[in-house]
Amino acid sequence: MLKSTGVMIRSGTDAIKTYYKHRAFEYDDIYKLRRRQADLAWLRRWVTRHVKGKTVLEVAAGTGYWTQVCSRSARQVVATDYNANTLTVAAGRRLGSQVSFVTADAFRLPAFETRFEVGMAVLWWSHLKQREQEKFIAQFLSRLAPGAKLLLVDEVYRRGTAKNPISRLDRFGDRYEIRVGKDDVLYEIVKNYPADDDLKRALSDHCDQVRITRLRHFWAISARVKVRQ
């Protein structure tokens, strides 16, 4: 808990989880912005192509927007999220028997019966602290088969369009924003905007064939989980 000019600000991992729990029923509003539609159309085609006929493990699935995209061409989708509230919204999409939802922490994923052919996380990487990235990637990829595909999508910083200005940078270089929750409480949220070199460096020990595409409002990565000899 931080205090700024007499106002209490909730911070830390639990604060982030609470903030997104309260936003469960409005989270899809970010996909309704007119200026983002061209990017989103490209991303939907990109995701559909990469998951076609594959088994998919999705982390931080939220309200299931991208789960629904996957469901149209994937053979199987297991969508996970820490917040049961958001998964309730996702389950309401009625995506079919090939899709299942599991409440799970992104850092403590269950030991599934088989390893997946594709791992996907959309709008999650930016909320990872830099010192958390290795832990997340190592355990996430442990749930994927050797040679599996990793798909990551997140936002590009555009000056003048970000409605949540930076509140501080910590000593590790992580960027924070102050946001107002539905409960009118202020939350300090990690929101990083990595450069391509940062992304490649974070994945280099675990992935090869790393391809980064930068659109106007989003970046997208496809990479292959290394096959160890």
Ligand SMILES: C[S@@+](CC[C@H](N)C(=O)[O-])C[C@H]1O[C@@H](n2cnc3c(N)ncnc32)[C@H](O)[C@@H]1O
Contents of the next structure:
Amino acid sequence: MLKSTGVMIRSGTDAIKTYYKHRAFEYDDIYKLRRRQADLAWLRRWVTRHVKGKTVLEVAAGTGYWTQVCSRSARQVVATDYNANTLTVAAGRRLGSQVSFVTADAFRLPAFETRFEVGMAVLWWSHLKQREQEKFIAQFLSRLAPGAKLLLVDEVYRRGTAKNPISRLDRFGDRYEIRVGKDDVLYEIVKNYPADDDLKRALSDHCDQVRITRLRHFWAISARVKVRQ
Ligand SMILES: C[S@@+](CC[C@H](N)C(=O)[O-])C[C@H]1O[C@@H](n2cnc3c(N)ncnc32)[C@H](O)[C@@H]1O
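Requested next: the structure of the form predicted in complex with the ligand (the form predicted alone having been shown above).
Let us now look at the entire complex, which starts with that chain.
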């Protein structure tokens, strides 16, 4: 907890988990914004193409908007999230027997029986502190097969449309926002907007064939998990 002028602000690693727990039932509103529809249509086609016929592990799947997109062309999708109630919303989409849901922390994924051909995380990277990125990526990729595809999508900063202003930058360069939760609690949430060089650097030890596409509101990365000799 942070105390500022008597107001309690929830911060730390659990803040994002609790904040999204309370947002589960209105989270999909972000996909209804008119200004985002052209980008979202592009991203749906991009995801559909990359996962076609593949086994997919998704982390921080939330309410399953992108799980649903995957379900239409992937062979198998395992969608994970820390919050069981976001996955309940996702399960309500009735996506078919090729899709399963597992409550799991993105930093402590279970050992699965097989390694997946695609790993996907949408609107998750921006919530990682820079010093957490290596820990996350190393264990996420350990659940994927060598040569598997990594798909990351997140938001581009747009002045005027980013509704939550920056509250502070820490000494590591991580950017924070104060958000009002649906439970009327204030949360301090990490929200980073990395440059292409930051993204390439974060992936360079683990991936090759890194391709970054910047749309108006989102960036999208496809990369290949390195095949070690
Ligand atoms: C911004 S939402 C993105 C949801 C979904 N991927 C989408 O794009 O619609 C972030 C998600 O991360 C989940 N989350 C937060 N901390 C997590 C953690 N440590 N491990 C796994 N999921 C986490 C939240 O429950 C929430 O569903």
